[in-house]
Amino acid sequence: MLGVKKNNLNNFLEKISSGYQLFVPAEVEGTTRFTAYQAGVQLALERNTVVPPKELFFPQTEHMYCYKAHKQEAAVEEIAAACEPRVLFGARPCDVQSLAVLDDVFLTKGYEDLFYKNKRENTLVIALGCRKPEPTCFCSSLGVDPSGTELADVMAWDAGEALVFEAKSDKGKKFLEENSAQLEDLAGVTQPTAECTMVLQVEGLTAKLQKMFEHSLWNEICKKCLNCGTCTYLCPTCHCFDIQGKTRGESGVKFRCWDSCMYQEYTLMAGGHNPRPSKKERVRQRFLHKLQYIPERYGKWGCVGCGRCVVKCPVNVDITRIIKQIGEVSLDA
């Protein structure tokens, strides 16, 4: 297999960045996230990033179109959704799985979001397998192999002193061929395996939730939630957004920005009605969306088991405990 010694990794990344816009997991202003590669960047390869890579495909704020209005005349100008060829390096298998969920949302069922589509089509994904999943990781229970994924263009494994690469798509094969001069033959290296220590029982979970919309369990679960939205902003699959505009004089721009189903205003209608007026409805929506609605619509879980929401929730609203509670509770409660 081809690979690169870790002491030569920066040279390898430098070479990639000469031909592509390259994003790597790194320490940035006190947290870890994917950022554009540059000399001196502090790589964060030992653990998954705090901020997932979804912001590279679905930015927090994104201009959609401009407009001008003068007296009775108006004109709309589209904003190009172009994207330069780029490489996402070091995405964990759970985050690669999250891109599959976002692909379903933004590219299927009769509608294609061109902003998202152009970024996805122009991005080569190099996944990095986990050697030791965190105690809060549970991707294995949701069908994700933490040590590898077939959904990336190139799969990389940490083999101790080197990273080993294997092409998973034609695009990935071409990429490795183009950069073969930077790689070494690391024959004899085998792919390490990894398993999450946390195991959840999810068989029958969606079918049970289909009968629990009015269940009293939601009254208990919602009590300590602050509706702060931390879970949704750090979730690699959450994709709620709002569309707003800025107008100056006769011209302006419409843009979309991340929103959250945890916020009361998210479902507030112009006439004042709100179908999710309390924490109960908003918390219920979050978990039904992950565990019932997305599985029903797309045939895959809306949660990828990365554990970010478990770690960062300020009041310990824990999706793994909630899955266990759902499995144990009586439908008559």
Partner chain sequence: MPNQALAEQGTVMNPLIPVVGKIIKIVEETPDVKTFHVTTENGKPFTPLPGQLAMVSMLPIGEAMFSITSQGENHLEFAIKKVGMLTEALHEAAVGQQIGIRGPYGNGFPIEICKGKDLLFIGGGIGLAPVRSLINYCIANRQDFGKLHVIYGARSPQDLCFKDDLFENWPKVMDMQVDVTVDKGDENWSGNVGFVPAFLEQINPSPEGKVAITCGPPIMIKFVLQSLAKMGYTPEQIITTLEMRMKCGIGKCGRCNIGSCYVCLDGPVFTLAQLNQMPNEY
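Residue numbers count along the first chain shown, from 1. Keep in mind that this is a model prediction, so the values were computed, not measured. If you superpose the two forms and keep the largest set of C-alpha atoms that fall within 1.5 Å, you have the rigid core. What changes on going to the form predicted together with the partner chain:
- For Arg47, the Cα coordinates differ by under 2 angstroms between these two forms after the core has been superposed.
- Residue displacement note: His70 has its CA displaced by at least 2 Å between these two forms (rigid core superposed).
Would you mind generating the form predicted together with the partner chain now that we have the form predicted alone?
Keep in mind that what follows is only the chain, not its partners or any molecules around it.
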């Protein structure tokens, strides 16, 4: 297979970064996330990143337009959503699947979100197959293959001494051709495969949840949740946002920023009415959104099984345990 020896990897990335803006998984300020490649960057290729690549397409805060207001006059100026050609290197199959979920949200149903679209269309995705899924990974139960994905432009695998590549799209093929000088034919090296150790039963889950809106399970599940929002910020598929402004004197900028259905303010309306007044409704919304509403609306799971929320929830609210609990509920009772 075509590949790069690991001791040559930095040269390879260096070369790519001369033609594209390149994002790589790296150690950054005590965590791991995707960051712009530069000399000396601490690559983090062993395990998936703590922060998902979602922020490259849907940043935590994103300016949308500037405005001026003077007496009765107002002016609005769009901040162009333009984006340079980029390469995202090393996204895991679950996170590549999360882009498919975000694509459905931001690019379908009549309206296209141009801020997202520009970044998405200008980004070539090189996925990295997992070698050893974590104990908290369950993507294979949700239709994702941790060894590889067809949804990336290029698939890469860690084959021990080398990284090997395979094009998955025309764009990916062109990219590998462009960079063929950097690639060597590594005879005898093959792509490794991997499997999640955790297996969940999800067949019929959506249909069952359709009948469980009023079920007492939600009262139990919500009890320990702090409504801190950590799970939603770290989730690669969560896409809720707020629109806010920063004003200085007579001008300012409107931006959007991540929001979370875990917060009470989120659905609070004029006059004080709140359709999701307590933790129960908010926690239920989060799990039904992932496991019922997105599947109903877009025909795919809203959870990709990355396990981030399982690892990072401060009180151990665990979606895998909840999926099991739902499975155990008997609806006739």
